[in-house]
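As a starting point, one isolated chain is supplied in structure tokens, in the form predicted alone.
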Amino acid sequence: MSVIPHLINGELVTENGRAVDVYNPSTGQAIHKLPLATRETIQSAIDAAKAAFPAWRNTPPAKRAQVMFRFKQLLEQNEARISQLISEEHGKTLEDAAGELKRGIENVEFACAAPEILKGEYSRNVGPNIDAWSDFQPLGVVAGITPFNFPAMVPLWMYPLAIVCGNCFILKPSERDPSSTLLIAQLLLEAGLPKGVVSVVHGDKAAVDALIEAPEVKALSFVGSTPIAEYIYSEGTKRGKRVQALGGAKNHAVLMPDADLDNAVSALMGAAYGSCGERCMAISVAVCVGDQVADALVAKLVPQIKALKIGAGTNCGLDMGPLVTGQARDKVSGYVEDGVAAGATLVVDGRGLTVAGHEEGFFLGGCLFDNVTPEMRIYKEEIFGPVLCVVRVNSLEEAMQLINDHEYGNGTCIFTRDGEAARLFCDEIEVGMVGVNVPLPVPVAYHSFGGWKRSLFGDLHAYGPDGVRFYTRRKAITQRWPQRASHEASQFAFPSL
């Protein structure tokens, strides 16, 4: 069984000690051994980043951008190889893995605009012979902690932008599917990034705590569950670090009576069951305005859910692969059991699915609940699996109140032909990312990604303009060059124009 190394100061590093297995979820078999970093290993990555920072921060933004242009080209050339690694360790289909990578590359493209996004602001003659300007300067050593569900895309939300802003970055990816993340970081070095500017260290909570506690680490980015997001935000900020911690979600789709139901069903199938529902933007609740809409929706969903093509993610032409681990499959099955016990109507039961030739894989078929109520656990909690819950309401206002009362506010959407209803929904809904007839309203790279309420801890969203602000700090400079012939008396009042 091969060992997956760390990447520190441009070198692949292995160590003895604690380790975990990395599985192929389609077969249920361990395929790699992953060493978990000690505090000493984490510190060596920090030391390398700290040593590389002075030269990198003084590298012109245009030269940093040139590295990103070459990096983008290498990512595109290695798409098939990266997608294969994602599918082997995560389980998502090859097509889904390729789509994830493409969305990550969009953020590299945004980072290529470094000279524009870092050019600062300038005002001449704010006072007599006085000019003022603002610089956006790097923080220093920053770190990212990323989840299993997007091993390529989420890291690419973080370090391309952090790097072109002049920082040095330490990445701790998920220990469940780290190979694609490591390969992508190696491609960045191949693109010409100096040693030490990016390091990849593998680990669990001990590694996270080491990054939180290290005084050299000035900022932390995180994507994962809400309890861990809240922990990282609390522990990081009390140590004076800048933190953006993106947490969990319970994303609702509202279906109005005038919705184009066929298109809505197609959209919901992909949004609820794509990637086995292991997305923080997955639609897990369909809120139907009126029983007629709900009945029609369920009738159209059932045959499509039963027809889902499910198999080993590395095979082509599939709709779904397995869940990432056996524990994840069992947890989702437990939610299904709980929903039945609570009185919801289990219309489609995907439990007990086996795939020929992959009987030990972590598979679960699509599940559909009807008559779900807000008191049920399957409604309140993030299931993170291929389970869609149908909730019935009588009005748009009732649907919006339901969404606004939920503790999460990551993403939502509405299906309607009514512009007035869509506008009201967009204005009044208390959610960070909203779609109108768009089921997965993930912002493009030149906007920013983030939820509201307990879906985000911190003031700035991920990537885009907010990402630039997160990875830089503003320095305001006011400069005066008096005329040689002039001499002014001392002024003791607070200066003004």
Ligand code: NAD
Contents of the next structure:
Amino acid sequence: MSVIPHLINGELVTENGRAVDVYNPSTGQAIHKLPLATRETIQSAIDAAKAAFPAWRNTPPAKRAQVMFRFKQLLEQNEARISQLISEEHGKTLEDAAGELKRGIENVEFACAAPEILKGEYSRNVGPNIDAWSDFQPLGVVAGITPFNFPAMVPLWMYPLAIVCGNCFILKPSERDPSSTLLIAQLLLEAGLPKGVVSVVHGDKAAVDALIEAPEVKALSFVGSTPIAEYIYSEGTKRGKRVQALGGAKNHAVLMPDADLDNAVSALMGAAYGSCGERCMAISVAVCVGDQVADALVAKLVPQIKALKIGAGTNCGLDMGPLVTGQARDKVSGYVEDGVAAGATLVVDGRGLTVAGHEEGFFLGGCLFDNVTPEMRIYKEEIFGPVLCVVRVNSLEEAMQLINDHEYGNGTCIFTRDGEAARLFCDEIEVGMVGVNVPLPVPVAYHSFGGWKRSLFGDLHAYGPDGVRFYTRRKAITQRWPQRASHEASQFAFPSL
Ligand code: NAD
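Now that we've seen the form predicted alone, could you pull up the form predicted together with ligand NAD?
Expanding to the full complex; the earlier chain stays at the top.
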């Protein structure tokens, strides 16, 4: 079994000590050993970042952007290799892996605009012979901690922008599927990034705690589950760090009686079962306005769920691969059991699925529950698997109340032909990202990504304009060049025009 190294100060580094196995979820076999960084290893990445910062901070933004242009090309040239690595360790299909990489590359393209996005603000003549401007300066050493479900895209939400803003970045990817993340960081060095500006360290809670506790780390970007997001936010902010911590989700799709049902069903199939439901924007609840819509929806979904093509993600032409680990598969199966015990109607049961030739893989077929009610655990909690729950309500207002009462507020969507209903929904819904006839409203890279309520801790969303604000601090400069002959008397009143 090969050992996956850290990437510190431009060098691949291995260490003896605590390690975990990385699995291929399609075969159920351990394929790599992953060392878990010690405090000393984390400190060496911090030291490298600190040493690289002064020169990188003073590198012209246009030069930093040139690295991003080359990086984008390398990512595109290596798409097949990266997708293969994602699929091998995460389990998602190759097409899905290529899709996440493309959405990640969007963020590199946005970062290519560094000279434009860092231009600052300037006001001439704010007073007699006085000009003022705001400059956006880097924070220094910043760190990112990322989840397993998008090993390429989520890190790319963070460090391209952080580094074109002049920071040095330490990435702690998920321990479950780190190989594509590491390869991508190596491509960034190949693109000409000076060593130390980005390091990748593998690890678990101990590594994350070392980053939280290090005074040199000025900001933390986190994406993962809500309990860990809350922990990182409270521990980080307690130490005076800037933190954006994106957490879990329960995303509802509202189906209005006038919706184009066939298109809504196609959209829901991809949004609920794509990537085996392991997406923070996956639709896991279909809220049907009226029994007629619910009956028709269930009737149309059942044959499509039963026909899902499920197999090893690295085979082409599939709809769904396995879950990421055996533990994740068992957890999702446990929720299915729980839903049945709570009285929901299990219309399609995907448990017990085996894939020929991959009998040890972590597979679970698509599951569908009808008659789900708000007090059930399968409604309240994030399942993070291929399970769609149908909730029946009588009106749009009732649907919106249900969504607004939920603890999570990441994404949601409405399927309708009624502009008035859609407008009301967009205005009043307590959710950070909203789709109208769009099931996965993941904002493009030049808008920002983030949920509301317990789906995000912190003020600024990820990437886009909020990302620029997160990775820079404003300095406001007021400058006066008096005319030589003039003399101005002391002024004891507060300066004003
Ligand atoms: P996770 O919270 O288990 O792990 C995320 C990261 O935190 C990993 O790098 C992990 O090593 C680290 N970590 C785990 N336990 C820790 C602890 N006790 N202390 C400190 N660090 C710890 O999440 P996951 O299972 O990798 O990813 C799935 C979750 O991520 C889901 O809840 C999903 O909704 C969420 N997610 C959210 C978004 C979003 O944008 N809101 C995007 C993707 C995933």
